[in-house]
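Next comes just one chain, in structure tokens: the form predicted alone.
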Amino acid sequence: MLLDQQPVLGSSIAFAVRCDGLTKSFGEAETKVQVLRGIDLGVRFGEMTLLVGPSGCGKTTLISVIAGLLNPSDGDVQILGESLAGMRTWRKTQFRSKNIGFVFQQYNLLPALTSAENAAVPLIIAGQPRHHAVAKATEVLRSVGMGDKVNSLPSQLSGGQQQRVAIARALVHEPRLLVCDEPTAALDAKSGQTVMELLKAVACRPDRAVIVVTHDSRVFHFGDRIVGMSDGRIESIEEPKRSES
């Protein structure tokens, strides 16, 4: 098990994710193809864990399966504590919807909407009437720097700007877990910096956790758990700052 067992202060369960011999495959028979092979995993509340690997390795498969976008063929995964196995379709959708942010490397902005209506879409999916939602995504997108730029249409913005938008949009239902897909791959390398300086700014809370899929190396140094994937397993699990130390 490549679990420890140390509780964070601040919160009442040791891990925001925890993964128990998760397997997942696609197909059947001769076509079957087996893309996780047992992970046991631990993520920490206050911390940001990066994903490495070569592509085709899992990583991603293994970020849908944690966010609850794929059900696992065999294993359990329990995120802030609670079981994803036995939830219905419709509970896991509303556990979800309130407690994972999305971060990936499209930045998926609707063009026709300002900085703030697009950063406010999830809360007005939730039922929040629009001018609150707005209201509260023009808040979020000050806290990451583009208070400026809330009116802004995406085609007004730069890429960096575009992926600040897109974490402020993750961010404005207060998700507890966020979880990131190639973040800076689309972005130049002072963008990217600026981007990742964000996200591990948004981990350092003792209720939340950050996990970045990445094959960019010049972020690795801002991961605090560093998980190298390898064929669909876990073969490494480095933590620089605690070896700094």
Ligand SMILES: Nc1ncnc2c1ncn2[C@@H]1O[C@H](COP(=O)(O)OP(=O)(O)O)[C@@H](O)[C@H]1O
Second form
Amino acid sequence: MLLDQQPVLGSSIAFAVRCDGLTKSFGEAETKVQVLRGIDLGVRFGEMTLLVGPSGCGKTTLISVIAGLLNPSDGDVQILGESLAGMRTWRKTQFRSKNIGFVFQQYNLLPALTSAENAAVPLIIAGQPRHHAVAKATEVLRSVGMGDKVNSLPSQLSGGQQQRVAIARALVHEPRLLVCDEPTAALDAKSGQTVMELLKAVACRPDRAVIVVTHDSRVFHFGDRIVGMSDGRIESIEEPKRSES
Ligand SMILES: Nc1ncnc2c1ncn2[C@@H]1O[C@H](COP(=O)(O)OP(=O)(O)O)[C@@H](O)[C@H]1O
Ligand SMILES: [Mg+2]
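Same protein, the form predicted together with this ligand this time rather than the form predicted alone?
Every component of the complex follows; first up is the chain already shown.
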């Protein structure tokens, strides 16, 4: 039994994310590749859930479906109690831009923009006046320890600093779900630790949830739950801190 139904205090929604019978394939007939083979998963509020497994097992595909960037072939995803399957495209885009933040392995910052401008992009896209967006982005950059780099270009920053700008960009609209795809893979050990500490500090609140895809065993101890994937299926769920207590 992978799902338990323990509700969050003060919330009628049991899980930040719930996947039921998710499958995903690419292509047709003889070129068809079955990537997700029936995923049932509940992601709890207030926790950091790590998704681990060998390269090619479907981790990026799963979080792309969870984040509404890819449609599943079958099954459903509920985010914050709302089913993505039933949403029209415009509504899904709106829902995503309000509720979900995404951090990529390779930062994906725009090279001609400063840290503050990069972190402000989601707010500007959502229609906020530029000066408001940049002011809010500056505040979030301070919270991730980048207050002295708001006017720097990505080329003037280290990898770890660029990833912190990318985290600020993912958090600037205060999403309740943060999804990170191998956020420490391109970083040295120390920067990787800093990034994970930040994710834990800024994103793990009682009404929020964080999913981190990683195969970096140096950061496994940050996970409240460690979900092991193999060949498109969930093979194991560990809760290291619960089993300690
Ligand atoms: N758009 C696509 N078209 C065809 N195959 C894909 C596509 N995206 C991913 N795949 C395949 O799905 C499998 C899982 O990929 P992915 O989710 O990126 O794995 P992981 O993130 O665990 O390394 C791989 O075999 C990959 O080649
Ligand atoms: Mg991947």
